[in-house]
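Read the single chain below, which is given as structure tokens and is the form predicted alone.
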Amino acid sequence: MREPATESGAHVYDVAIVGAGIVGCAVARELSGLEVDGRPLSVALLEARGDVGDATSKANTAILHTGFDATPGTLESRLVRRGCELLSAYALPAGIPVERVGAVLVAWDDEQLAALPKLAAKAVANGYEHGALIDADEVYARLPHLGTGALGGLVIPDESIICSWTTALAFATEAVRRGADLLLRHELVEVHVGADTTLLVTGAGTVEARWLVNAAGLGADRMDRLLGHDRFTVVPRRGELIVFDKLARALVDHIVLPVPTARGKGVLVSPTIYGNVMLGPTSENIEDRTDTSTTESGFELLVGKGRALMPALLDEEVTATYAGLRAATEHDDYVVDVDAAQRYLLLGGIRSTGLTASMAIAEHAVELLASQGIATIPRRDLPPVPRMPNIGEAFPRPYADARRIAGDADYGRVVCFCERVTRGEVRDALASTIPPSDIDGLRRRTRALMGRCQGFYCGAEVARLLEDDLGRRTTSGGAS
């Protein structure tokens, strides 16, 4: 339910958020679970590209952190731990595949062996009491395709893998189910605050909100310049990424993390949640937002480094290589401000531990805005939580499951024999509540592309099926 449009005519939200990533997403579904002043909150989401979770969400390590290694005392310590409590906890309902292998920290010399206890310790400074020094010889129970000369290592048993794809879609589902607006391809372009309102002028169009919340990653600092700061900037920082082949998946049953440096945390060698392993990621800083191409000077870092850690993974089959962008910053934690005057909340520098802190910043979002005089509750009216289709390698999928193709046959046409993609599951996806708008946004919702072949069997079909049914939603005036 909406408030009435202004004297002009134009509706004004009660929040618009900027940035439809994981960070953004998690806020919109906050608040639009929450009413004020006996109606529910108006939230819109702004996005600039065509899809939830299209930037820097899509492309990361996809780990569900324990925080055992933030720095104690942060900001970001807090909510990575209370995010990764939240998240565990939704992922159940809202059906994301989240898998619990654990991590081993493994010191390969001396100065790393010393510095283990000193981790462990900051584990617990963390609220972590479950990590576990352990020796050479159980390192090598644990991960028997380890490269040699390992010291010994440190455990973090409750480190997960997860699908960062399925999260950010979960989050906006629930927000548009709960009501809020998600305006995509609205990419910001001035910002003019006003009296009682803020007028965000967009590439289609004029918005209009009470409260502006920052959630832009990359940009989140060119906007809060909009807004007259200058209190940070994001060094877009690259890490490469190999995938090898599901055949891979026998010689990694835990995260395999490098010990933790003041040249950064360097490369891990990590199951995912889709059956793969994975082998990065490389931290370059660049000047491009958007150059997520992949190098050779990338590649070859990695392949050197993965010979080290695990020899026996290099003579396994790569599926693909990929890139994402990380928005560092000149600060060591998040960059979080509420501005009652300018009625704006900046979340900024939210680095790649957004994922597990996503429903924790959230959470803190709606504290922030309640200290200004927000007077929110809960609303009662609430959906249930949306169930996501499942493209987790460790869960039931529709292709193996008689009863369902059985109810209906498209659960057992395979499209994309690779990952044994479903015509039922394509065409789920393409009629869900946020549908895709090209290929990638179909591949982030069913794996389809995503194996051995990348596509060339089966691309020509998906992309038919896309085209199809965009062909249908144009016609029908339904086309994001």
Contents of the next structure:
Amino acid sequence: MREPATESGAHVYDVAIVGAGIVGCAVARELSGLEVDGRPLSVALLEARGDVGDATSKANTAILHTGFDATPGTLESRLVRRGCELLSAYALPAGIPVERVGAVLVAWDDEQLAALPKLAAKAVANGYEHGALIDADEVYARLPHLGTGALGGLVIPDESIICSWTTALAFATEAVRRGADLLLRHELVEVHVGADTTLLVTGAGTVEARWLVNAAGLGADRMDRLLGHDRFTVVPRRGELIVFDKLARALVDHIVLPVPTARGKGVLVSPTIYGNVMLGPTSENIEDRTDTSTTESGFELLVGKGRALMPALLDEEVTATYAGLRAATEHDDYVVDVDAAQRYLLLGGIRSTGLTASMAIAEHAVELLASQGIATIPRRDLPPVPRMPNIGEAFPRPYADARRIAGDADYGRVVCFCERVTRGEVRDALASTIPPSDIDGLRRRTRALMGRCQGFYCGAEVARLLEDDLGRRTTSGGAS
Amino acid sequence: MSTLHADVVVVGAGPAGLTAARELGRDRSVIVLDRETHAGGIPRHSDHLGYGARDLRRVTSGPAYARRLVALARDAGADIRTEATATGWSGERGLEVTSPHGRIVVTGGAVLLATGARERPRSARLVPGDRPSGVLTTGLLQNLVHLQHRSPGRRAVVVGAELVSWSAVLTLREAGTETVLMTTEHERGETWSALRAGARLALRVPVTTRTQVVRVIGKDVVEGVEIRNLRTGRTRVVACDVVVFTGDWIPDHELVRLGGIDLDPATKGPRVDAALRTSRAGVFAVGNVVHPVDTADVAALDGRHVADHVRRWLDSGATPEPGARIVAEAPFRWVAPSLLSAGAGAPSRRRLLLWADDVRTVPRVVARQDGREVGRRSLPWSVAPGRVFRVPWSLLEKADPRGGDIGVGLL
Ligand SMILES: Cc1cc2nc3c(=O)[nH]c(=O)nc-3n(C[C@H](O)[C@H](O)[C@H](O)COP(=O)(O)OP(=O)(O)OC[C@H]3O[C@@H](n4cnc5c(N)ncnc54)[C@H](O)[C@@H]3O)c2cc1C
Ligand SMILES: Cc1cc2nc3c(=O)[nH]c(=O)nc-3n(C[C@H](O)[C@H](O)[C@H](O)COP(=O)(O)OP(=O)(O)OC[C@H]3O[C@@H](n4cnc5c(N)ncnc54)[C@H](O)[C@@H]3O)c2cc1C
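Could you switch over to the form predicted together with its partner chain, since the one displayed so far is the form predicted alone?
Following is the full complex, with the preceding chain placed first.
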């Protein structure tokens, strides 16, 4: 580790953001779009891992929430609603796939049935007016493959599914094109707050900045402690999920949500933006913040619930299983605070709605900084919104696009058969603003290898394409 | 979109599709589509002896076998197009195809589905734990080793003990990887009678039966697997850096399902009769998409068998009457063909193919229809999981294609 001394001539950033999850990426994008004293705000985005969006932001249920069921009056409720608006609008030009499939909360017992009108009222209190109560017949009309025993439902037509991978990448890509420095593999280990600037000691050198933003997700409390605070503790709440084969997609066209009751939350069944069907998540508090393993008991629970919810789903093949960790805390809301003395902004406890709220959290961050006298105005020389490659199933993809193939044969060269990913798309991902550093990163950018064969046919070939490229990048010294 | 037409369109250039193309190429126009860069199917990367005994009457390695079948089909006049993926249907017997040459529709007087079968990966078997690299199927392993010449690791655990599992062990050995354990949930190694003893001696691989992998351990790379003894419930950890999930086949049935063609819930492949006809007129299915899985030569012989039936369809357009379903009863998991229809004749090699979940040394096979026994055979070969059990078709000669379901089980 280097001495925490300012390297002479080292650049001092206006703001350093720690954590390139969906929240940190959204904040970096927002801040790099501003200017102060007639020059662009200079922004560094520090991330411990080798890629953006590689922690909780890659392993969630990827629902763009309306916020209908948030606790009215909380910061979370406000930011989820606003975030939903902002992200829905941003998704279009950025090419982030979103499908407005709508949700049906299904009641399976009298207690849940009685809870539905209260939820409908709560939705209104949260500013969501389009919820509608339906009877059992209508539930089955919308969800013909639902298991028996449904008593009624509440329809939320605007709940949508989205691609969380493309979202984080779009934010980060735009931030980088606006001039932000993305510093991957920079794990923050020490902080020294000075009179005018703060020195961040990372595993890969020091970074100096005037302001510091904590968007460290599961690590936010630890970072907060590095700054001398003791105000919250993150308890990782694990959620395990099962993803079913695309051939199951015909079984369900809406998000089937459980009715939350005193006895806890149930699991949901939902189409995914990639054309699969997802079952989950479980909810279990654990100790180890890195433990994203799946468990036998988790699968048992999901299979049991799934069988009751949608029996035909369980006859389909399972394509993937994974687990994500929500950054829960002892507080029932986001833990957001600005500390003028330390020039430090905390964005913590972004638990189970951070994808939806991300852009609103970023907007809120700018307001908080403004409240501390950082007068910024939007830049006028901004590059266009990046157009991300579409990996959503409901939108045109290269393999099915005769014109694109005619223009470039590599879009007709399918390398991952199950997901129909072409060589052209892999090539584009490898040449993109933020290229992948491993197979998992390539998967999040293209869908390669996330299909039903899990590499039986193409795993070796796709790995070769990536490694050839990584080899080229290291030898040409261009690796970031 | 531009359109291509041929008398026969074959999807899949594996042993089954190539052999059908070779037979039909002699007197019909045939287009074979395969999504890979090279034709040949699975044998291309299965670089060991054991291919071609029943069809070419000469045992060779997988790659040599694949090359031979490609050459024979090409010589017979078939137009083999690689890097051509059929992604869906366009009409009754037309396919949407993506290739570097464009997005096109290929239509045929007849369509043959020969898309093969794959092994279920770890996720489909719901094996919990971490998601490190080093978790493979035999298909991926052989692609890595034989096509990309890469080393999978040092110590492997092989899940499964059927024919393909031994193929994995051979490949691992060639790559310099030690197989520290083979584990199977079954009472005995699936191929216990013929292969296990001999191969075990030759390859010196410890096999534990009635065990199950219950967890994969390791964050970035595999560090081990946790194995449960199904007799005692006790678990232990075996250190390894590679896990190969072998066998547990599932047909590549995407086109079958996208086309709304009847699926056999037991094989999960298309339901076919002895003429290898599916529920859609003029659409046939051959090879491992129908019987997951048999050896390559048997798949190839399907291709030979189907040719006359395809010609008959092309010449007369006759469609079969609905037949009686053939249903596997425990300990059998599936039976193929699974439809008895009038005028279909006997299946390839006059054999009914069955897959079992249990071992029986002196099997007496029985067929029942509408509450009556319609056939019975005592067979000198044993029933064992992990390989196909063959029964003479004559078992069903008294069954009625117009009757109810025909159950095939053991006495
Ligand atoms: C099972 C599950 C389902 C969910 N479903 C939804 C949903 O449907 N809709 C929705 O809107 N939200 C959902 N969420 C919530 C959403 O995924 C999260 O709120 C969001 O991803 C949080 O993003 P983040 O950027 O705060 O955290 P993260 O994605 O965890 O990013 C934090 C980053 O900080 C980095 N970091 C940490 N410490 C340091 C350090 N010291 N130095 C440098 N870098 C560091 C980490 O490596 C990480 O990349 C779900 C979450 C889970 C677990
Ligand atoms: C590891 C291993 C070892 C084996 N060892 C032996 C052995 O020693 N001896 C033996 O006899 N058998 C062996 N087998 C079995 C043998 O390989 C198979 O029986 C045989 O390959 C089946 O032939 P097939 O034509 O039905 O299918 P496959 O060989 O699987 O061919 C199917 C073809 O269809 C193509 N395809 C699928 N979908 C599409 C689509 N939508 N569009 C275009 N193309 C498509 C695929 O790319 C593939 O080339 C082994 C199998 C494995 C996995």
